[in-house]
Structures are given as structure tokens and as C-alpha cells.
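Listed next as C-alpha cells is one chain, alone, in the form predicted alone.
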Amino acid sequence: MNELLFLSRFQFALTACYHWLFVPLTLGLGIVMSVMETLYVRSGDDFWKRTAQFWQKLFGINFAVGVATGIILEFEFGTNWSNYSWFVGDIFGAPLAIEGILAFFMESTFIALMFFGWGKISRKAHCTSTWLTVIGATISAWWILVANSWMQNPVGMEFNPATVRNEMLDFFAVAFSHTAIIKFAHTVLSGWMTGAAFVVAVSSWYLLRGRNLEMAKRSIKVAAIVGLIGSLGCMGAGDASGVDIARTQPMKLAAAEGLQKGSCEAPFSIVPGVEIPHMLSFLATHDFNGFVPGIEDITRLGYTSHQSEEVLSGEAKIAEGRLALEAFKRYRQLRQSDPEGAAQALADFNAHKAYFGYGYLENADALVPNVPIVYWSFRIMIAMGSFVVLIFLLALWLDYKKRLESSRLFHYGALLALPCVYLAGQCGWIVAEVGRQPWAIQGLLPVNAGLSSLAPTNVLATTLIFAVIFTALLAAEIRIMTRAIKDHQA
């Protein structure tokens, strides 16, 4: 079981990490190229048409490769996580189905008009198709993030003991939960940062080589503005996310800070031994004296939340969960032969069902994710993201001073910002996903209870196949993109 669990998690993580190399560039580069085409429509200047076409070519390469990894990612829920899919398929499947039927078909339709419509439809109609392609990709991200947010904070459903499935009660609670809105804003705006950093980096490469100078300088200005807007929005969404996580996933926050014992004056750890007093309390509760629980509070001690709610310790929740599991087993055994006994068992189950998922855990230590990975991923994300924001600010300042073309130090910094923005995005997802372990669905279903019955060797084989295919796709994309960039003449 441990081997199967590790391999299944590793395969899903591998697919997700590869997929997230393509998605943020689609979201961000789409905005930049749409702004450029809008400038063409408004000004009539063919320069902006040629520039938009160049970035659209790179967008198309990235989009085509990204689709392949996304499709495989969704299929893995059925192949490797069939118990998960059975348990919550009625809820989790809805946003994925809407994404496939509505958003994906929308972007697929308009991307064809965008690439093949030049000269065949009016300028305004073509610009509209470009924007609708990007909007379709963004809507697609919305439904995927709704599904993921529901895993982080399950709402709008009720467990049906007769079918052993969770059933949706309120679609709008699922689709527009507070967690989903925050995650969507944070994720999409970080994609804007990625696309902007890509454009700034490629344009800086041209400036270093003295090629396509006018296109490079004007592209940097547009991208830096988009990137800075995305950065500011991402910071605001990150602040809101901190408060939401403190309320719904306190263990994730404790792990991200390495906080062992809770405090009403919790400091923010920059690195081990370097702290800002009271700052974690403020980030988590918007109160410099707000209580933030630590790992020991969550696992063994219990605590009173900042909202004055009494929260059981992990040990107490596990005890409650085992009572719920035992009552549920009795209900399943008696519901055909002993209706009265089944009714009593069901009543016992309902009395403890809030902690049903905890019954699958061995002990309270299982509630603690890998603290070093979460802690350092969070800090790498902040450091890399801050560097990228600095590059955007510096780009706009150099453009204002008419020194954008001559500052070689900035050009090298811009090239460095490209891997930094990707590293920030990957670390953000590591915090989000590793930080909620051991849960596949927070507080409801541990990952070990969501597995399919597979031979570990089969999972290992498909993982190796996927690794080879994904690496080949990534290498192909990089090769095609670099060829297109090197060959372009503005």
C-alpha cells in the first residue's frame, strides 16, 4: 500500500508539475498579445500587428503542448484514484465537465479564428477572437481551480451513507466559494506574471544581440505593465489566501511557518532565526494579536480559534472518526437485515460524521505534512516572485529614462527572471498541495483512502512512460520556440 501510494502521488505530481509549465504562459502571454492586437486595432499601426502575430505564434506552440498534459492529468483521477472519484465524483466531476464542454471548446474555436483569420475577417472581429481565446483559457482555469479549491475546502455537499458517495446540494456554493475566488485570482494573476516575464526575457535577449530593437523595447513596456498589474493583484489575493488558509487549513499555515506552538503574537519567520514579531498573526487574522495555532495545538492540544470556536485536537478528531467508521460499518451490515439496528447505527454515525475522514488516519502525527518542503517552498516562492516584480519595476523605470536598450545588466536580470517566475509558480503549488497532506479532500478523505486497486509495477511503468513523453514534449516546445525566436525578423 505504501509503495502504491507513493508511486500514485509521484505520478500525479509529475504530471501536474509538467502541466503547470504550460498553463501560466498560456494565461499570461495571451493577455500580452491581446493588448498588442488591441493597440493595432486602435492605432492602425502595422507594427503592432506584426508584433502581436509574433507573440501569437509562441502562444500557439505553448498551447498545443500544454493540452496534452492537461488531458492526461484528468484521466489519472479515474485510473489511479478511482475510490476518490467514486466518493466525490458527483461533485468533483461537475466543474471538470463544464470546463471541457464550455471553456475548452470555446478557446479551441476562437484560437482557430485567431491563427487563420488574419485578412479573412475584419480587424475588430479578429481582435475579438483573440480576446475570446484568452477568456476561454481563463474560464477553463476557473473550473479547474473550482475543483481544486473544493478539495482544499469542501462545501455544498452531503454524504449519503446508502451510496457511500458525497452528493452536491448547492452548485453555487461549490462554484463560487470564497476559497475558489481567491485561488482563481491568485493563480491567474501569477500566470500574468509568467507571461510578462517571458516577453520581457525574450525581448531582452533581442536587445543583447542588437536585433528587433523597436519590437523588443515596446514589447517590454507592454509586458512590464501587464506583469506589474498581475503582481499587485497576486499580492492582494495572496493576503486574502493567508486569512482563508488560517481559517480552513490551519495545519498548512503552521507547516509553512514551521510553527510548533500557537501564539497570539505569532512572528513571521523570514528564515530560521530571523523573525518579524506579530506579523504572522496579522497575515493570518488581520489582527497583530490574533491567535495562530501551531502544529502541537492542532495535533494534540486543541485550541480556541481566532473566531472563538473550540477546535478539537487531532487525536480527539481521530477518536471521533473511528467511532464514525465503526457506526458506518454497522449500518452497512444491518441495513438489510435489521432496520432498527441500522437506524441506531446511522444515528451514531451522524453524531460523529463531521470527523469521518479522520478515522482512516493511524495517529495525530499523520496530520503533519512535510514541514521542511512546505516551509522552504513558501520562502522560495516569495523570494523569486519579489525578484520578478523588481524586474518589472526596473523595466518601466529604464523605459522612462530612455535607457532600456543600453542597460545590459537589466537584460541579464530579465533573462534570469524567466526561470525564477517558473520556480515561484511551482513552489506555490507545492505549498498548496503538499501543505494539505495527508488529505486528498481536506478533513474528508485521506489520500490513502482514495487509491485505485493497482499493481505498483503498473503505476511505475506508466510513470516512466509519462516522464519520457512529457520530457520529449517540453524539449520539442523549447526547440520550436527558440527556433522561432532566433529566426524572427521584425
Given for the second form:
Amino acid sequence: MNELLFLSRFQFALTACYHWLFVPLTLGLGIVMSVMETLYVRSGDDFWKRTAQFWQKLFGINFAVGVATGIILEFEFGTNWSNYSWFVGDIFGAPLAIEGILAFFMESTFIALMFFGWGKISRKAHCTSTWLTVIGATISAWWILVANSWMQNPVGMEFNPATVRNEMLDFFAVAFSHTAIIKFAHTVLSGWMTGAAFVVAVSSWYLLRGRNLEMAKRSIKVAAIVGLIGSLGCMGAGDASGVDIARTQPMKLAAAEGLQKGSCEAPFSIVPGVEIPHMLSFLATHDFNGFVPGIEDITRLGYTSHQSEEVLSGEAKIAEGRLALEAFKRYRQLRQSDPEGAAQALADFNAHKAYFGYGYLENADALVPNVPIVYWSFRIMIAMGSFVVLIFLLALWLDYKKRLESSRLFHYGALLALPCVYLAGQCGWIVAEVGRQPWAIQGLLPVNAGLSSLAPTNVLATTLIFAVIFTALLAAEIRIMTRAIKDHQA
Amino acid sequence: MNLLRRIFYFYLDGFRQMTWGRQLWIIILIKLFVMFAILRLFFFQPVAPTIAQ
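Here we have the form predicted alone; I need the corresponding form predicted in complex with the partner chain.
Time for the whole complex; same chain goes first.
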């Protein structure tokens, strides 16, 4: 990988990872505090009002520090990924613009009512504002994930060779693609898990310290229920995502399993050497004997998919892509001077354009992402996520047995669940994004073709500046939040 | 007009009565200044795409 490509990818990954520290807590903690305020409105019990206000305070700290951190990613599209932005900006820009105009303003309006409105508007109106703040944040996530899903599974567009841009044909196909719906559910519900794990961890800290006991116990119960609902939904969406990825991004699945040769009896690898027979076939196709292609099938051999489609090998696709690229260059050269020659070149291009993006790749090996990173990130995500689910289950069981206050082992486990849930979220994104390499847009544009012509030192400089700023923001958030937690007296 | 006045005073009172929120607003304003007045203007200038060539 050349230096510019490495640095540009590194910068984008770093920005996205930092951004994803703030977002899931906003989504999940928002649900927990909204449920608590609803309990206050329904019961009239001031305990729930004070409890909801405390968690809203922590929500506010996270929101204030995290808000707009995603804008840096949008800067990077114009600076580091200008070819990408030119190529697909007409499609990719639409959901980002809707996110900015609709969802962000909705969040901003109702968050003001939520923080300034206590005692000034009715209880029901306040509770509605709190819910609408969270719904606004969730809608915001929807449009960002629509944009990301379109990169994973581009639909609803047509390539215009005259402008070298992809143009949107069907907005609803982009906004409500199968991939977008699944990704939205999986990602937002993982945010619920994060918010719930945060509340359980902070509350367990209070229980360990023997402080704010009633608030801590009742908060754990609410959070564990929200977390468990989020976990079940997240698992369901993860299952649907497995089938979707097997169909649209088979290389990602093969890399996540380290599967070299395809099989109708593909096993699921728990760790190297420990496998569950037929399980990968089932997860990928919902059929214990469904065919799952391996890396060799995708790069060199070609295969017949579970849906009985003949799929060319990567080598054959690259050969087709080079023909498309050559015809496209010819078209660009002739379109002013020789209309007939340009028309022939365009016809040649159209004959091979399905594999246009493959023409930018050096060889079939370039189609393989970093297998160890994807393989282990997937397993860490599952292991960490399962531990967090176990904590939610344990919390509800201990609450039922009236032992929530006395079980110190659970309190320490809950504290451990907090870094685990963040690690699971980060690893999930690593699987999604490293797993789809070398593509910036699956099958259309590899990352090396999406880059800007920049000096690597420029990208390095902005990466360092960005890393310093975001580390400072993270340190500020942790400091303010820990102080707010320590100072709180229920 | 009365509605606009009420909205104005709602926000004004909200900002006046802030306690820990002041610190957060300072962070937000510094962050937005750094992002838009420094990073965006001096470091993240849009680059002309070359893919059409």
C-alpha cells in the first residue's frame, strides 16, 4: 500500500473510531433516560424525575463533547477523497444533507427544550421533548448509515460517462435498501447496549461505594431491560446482516471466517482449530448445506452462488474491468473530436461496465482484505458483546433475587462491561470497513482510485492535528463526566 | 410577537440559569472554532478531483 493511501485510510479510520466513542452513548443513554422520564410522568414520583435529570446531565456532557465530531469526516471527503466525492457525491451527498438539515435541527431544537424546559413546560411536553431529542439523534444515525450502506451495497444509481459521476435514479432504493435497514438496526441497537452498559457500570460503581443505592439499583433494572431488548435486536439484525453480506460482499464474509476454499458444509470458526460444522453455511444462507464461497473461489476460481448465479472469478472481473477502463479512456479522448469513434468506445464501455471498478486493481490478490484483522475483530466483537449480554441477564436475575446491592463480583463485572461494549462497537466497525477493502464503494471504486493527489506529509499533518484535538476532547469528556458522577448525591 | 418574546426569554433564562452547562458551551464553542475557523480554512481545503482525466 502506498504511503498516501495508508495515511488517508488511517486518518479516516481514526476519525471514525473517535466519532463512534460519542455516538452510541448518545443513542443508548438517550433511550434509558427517556424511559426514566416516562416513568416519572406516569407515576408522578419525584424519584424518577431526579434520576432522569442525573442521566440527562451525563447525556448532555457526552452530547456537547461529541457533537459535530463527524464533520471532520465530511471535510476529509473533500480533501483526501476528492475523486471519491466527484464519482459518487451526487448520491452520497443527499443523505448527509438530509441528516444535517432535518435530523440535526430536530435534535438541536428539542435538546434545548429538554435542558431548559424543566418547570417551564408541562411534564408531558417535557417528556415528549426528551423522546424527540433521542428520536432526532436516531434519525440522524439513519441517514449516516444510509450513506454508509450505499458504499457497502450501491443501488438506485446510474453512471454518467460524460461527467464521470454516478447519478441517483431511485432515492427510495438508496434510503430503504435492505442493507441500510439491517445496518441501521444493528448499529443503533448496539448503541442501546452501550448506553445501557454505561448506566449499569456507573450504578454499580455507586453500589460498590455504598452511595445513591436506591437510584443505582432502579437504574440498573431499567438499563438492563433496555440493554437486553437492544441485545436481542442487535443479534437478530446481525443474523440478517450475515445473510446480506454473504450475498453482497462475499469476500468480507470469507475474510471474517478465514475461509480459503468454499463449501456447502462450511463450518463456523470459533477460534483457529475449533469449528462448528455447517454453521457458517447456515449463518450465511439459512441453509445448513448452503454454499459459501472462499477467498480462492472469489479471487481465482469463480463459483455458483447459493442463489444459483454464476459468479466470475476476481481475475476475470479485473480483465473485464480493464476493457471497460480502456474503452472509457478512449471515449473521453474521442468525444469532442470523433463522435462515431466515441459512440463505439461508449458501446464497448457499456459491454464491460459492470466490472469497471475492477479495472483499477493490480491483480486478484488486491481483492483480499487484511484477513487476520477482520477475523479477530469479528470474534472480539462477539465475545465482548456476549459478555455484556451476560451482565444484563445477571443484573435482572440479581434484582429478582434482591441481591443486586450485595453482589460485589457483579459490580466489578459491570465495570468491566463498559470497556467491553465500546470494544465490541469498534470491532464491529473494523469488520464492516476493513472487511470491504479494497473498495471505497463495493465493486465500483477501489480506495486507491478514490484518493486525492496530495502530498503524504499534508495528510500526516492533519492526522496529527486531528489526533491531538480529539484526544483533548475525549480527556475533557472523561474528566467532566467522572466529576459529575463523583459529585452526585441522589 | 408575544410568542417570539416567550421563546426568546425561554432561551435567555435557560442560558442564564446554566451551572455546569457553561463549561460545556465553552468546549462546544472552542471546538467549533477550531473545526471551522482553523481546520476547515487552513488544513482541509477541497482538492480538485482528477478522476475525469
